[in-house]
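Quick heads-up: it's one chain on its own, the form predicted alone, in structure tokens.
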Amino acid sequence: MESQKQYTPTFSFEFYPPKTPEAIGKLQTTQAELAKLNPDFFSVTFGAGGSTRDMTFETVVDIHNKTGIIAAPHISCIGSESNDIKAILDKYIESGITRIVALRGDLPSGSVGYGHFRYANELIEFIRKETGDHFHIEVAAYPEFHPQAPNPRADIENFKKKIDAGANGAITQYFYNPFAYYRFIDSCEKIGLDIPIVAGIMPIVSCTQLQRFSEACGAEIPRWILKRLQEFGDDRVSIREFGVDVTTELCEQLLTNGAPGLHFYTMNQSVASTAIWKNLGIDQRVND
């Protein structure tokens, strides 16, 4: 992982678009709390087939205007036509947004068509063609491999296509086995990929939620972690405290071994992410 060490580590938080007035208020409180930590950027997800496109835009602009911190919208190409993508890119440019996360995305339930683009590299090529270098583009990476990849070699080759198309960096799916990340980085370096691949971090606050998410995205929960979580039952405080300890240790190992940053999947909550952040001493950056 030597080539990863040349990058100044970046730290960021991810949100999903709220769908109710109550959820909007909760997210605004969360973003205000996390803004105090002075992250490099916030990102906002994009629903399957663009189902939350409008709320993603509104959330990104709200974060940008209220916190003064860079906000990076996710843009998914599945289920979208090129004119739709061009229109949303124009809106982001007009709103002063300069960073995006470009993804293939998932087909929404009941969908029968992919839209104009089938793969993320096609979306990235389109973004570069239409907007030049205006956007800093991040893409997804999968240390434990994409659940739909036929084999590890194909997964790495598909990842390379996204970088060759013009991506500036990548954010990984969350994981709890750091060696999966290290081996993924080594595989990328062997084929000449030298971009920052930031580690995705999922704070643990619920056993059932973590199991559900992991089954959907293909992330592995180490058996020892799962057994400990199951032992806590409905004791949410103990689950969160254990989760903070485990995730803090993971983050420390990653940073020590040259990871170029951490990206926290907050689930629109601030407590666990803030605790991990402070355990790592990242909050000292506020006073630098």
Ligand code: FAD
Given for the second form:
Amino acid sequence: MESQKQYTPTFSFEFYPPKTPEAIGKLQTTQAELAKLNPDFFSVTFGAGGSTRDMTFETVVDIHNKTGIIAAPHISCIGSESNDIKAILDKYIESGITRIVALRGDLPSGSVGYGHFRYANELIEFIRKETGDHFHIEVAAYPEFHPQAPNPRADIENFKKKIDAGANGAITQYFYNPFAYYRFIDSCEKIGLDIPIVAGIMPIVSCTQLQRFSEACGAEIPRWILKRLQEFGDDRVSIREFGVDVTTELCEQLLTNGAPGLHFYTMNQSVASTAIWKNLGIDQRVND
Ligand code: FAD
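Form predicted alone done, so how does the form predicted in complex with this ligand look?
Every chain and every other molecule in the complex is listed next, the one we just looked at coming first.
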């Protein structure tokens, strides 16, 4: 973990693009609440198939214009042609966006073509070739390894390809076992990777939702956490209180051991992320 200590920690929040007028209204409230905490940036995810892509753009521009805080769109390349990606990059440059999270993404079921890009490292090469140093580029990292990786070593070597292609930093998939993260960082150090690898944090607000996501993305929920959550049943207040306690402790450990920041998967909600943020004392950065 030594190499990570050289970076000033960054703190950021992630949203997904809302689909309904009601969800748009809710996100407006959430982004205004979280903007008060003065994060380093907000990021907005990108749907693998068409429909939510326009909403990613609109949400990013709205955050950029309304909060004055850096807004970073995610861009996933699978299923896209190079001219599609170039058009998206051009729109962001015109809108004053300078930070991007670059991903491969997953093909939606029923899709036929992979498009021009097979892996995220090809997307990063393309962004650097077309736009030079305009964007600060972040990529995804997997302390518990990507579910499709043949083995941990290959996954870390593939991660290196994204850094060699020009990524400036990485954000991890969420995890609840800090040792997976420490080991991952140590493996990256051993192959000479020298970029900040910020820990992705998933506040716990619902047992079923967490189980669904974790199954899809290959993140492990420790047995003791799952058992506790199942015991709470429908008692959402107890789930949230327990989740805030557990996640605060995880974040404290990560920061004490040199993690160069935290990126919160907010699920477009502010309460749990704000509580953890305040427990950690990051709200010394509050604006008002
Ligand atoms: P890659 O880095 O390309 O890796 C994918 C797999 O291929 C891995 O198993 C890797 O080992 C292997 N691999 C990589 N490069 C090579 C290569 N050159 N040769 C052979 N094998 C290779 N998904 C979305 O759809 N939209 C989002 O907005 C989004 N945001 C995310 C944000 C974060 C912080 C994280 C951690 C994930 C996010 N995802 C998002 C999920 C992500 O798209 C999936 O996990 C996807 O399956 C992999 O994307 P990647 O960019 O990590 O792919």
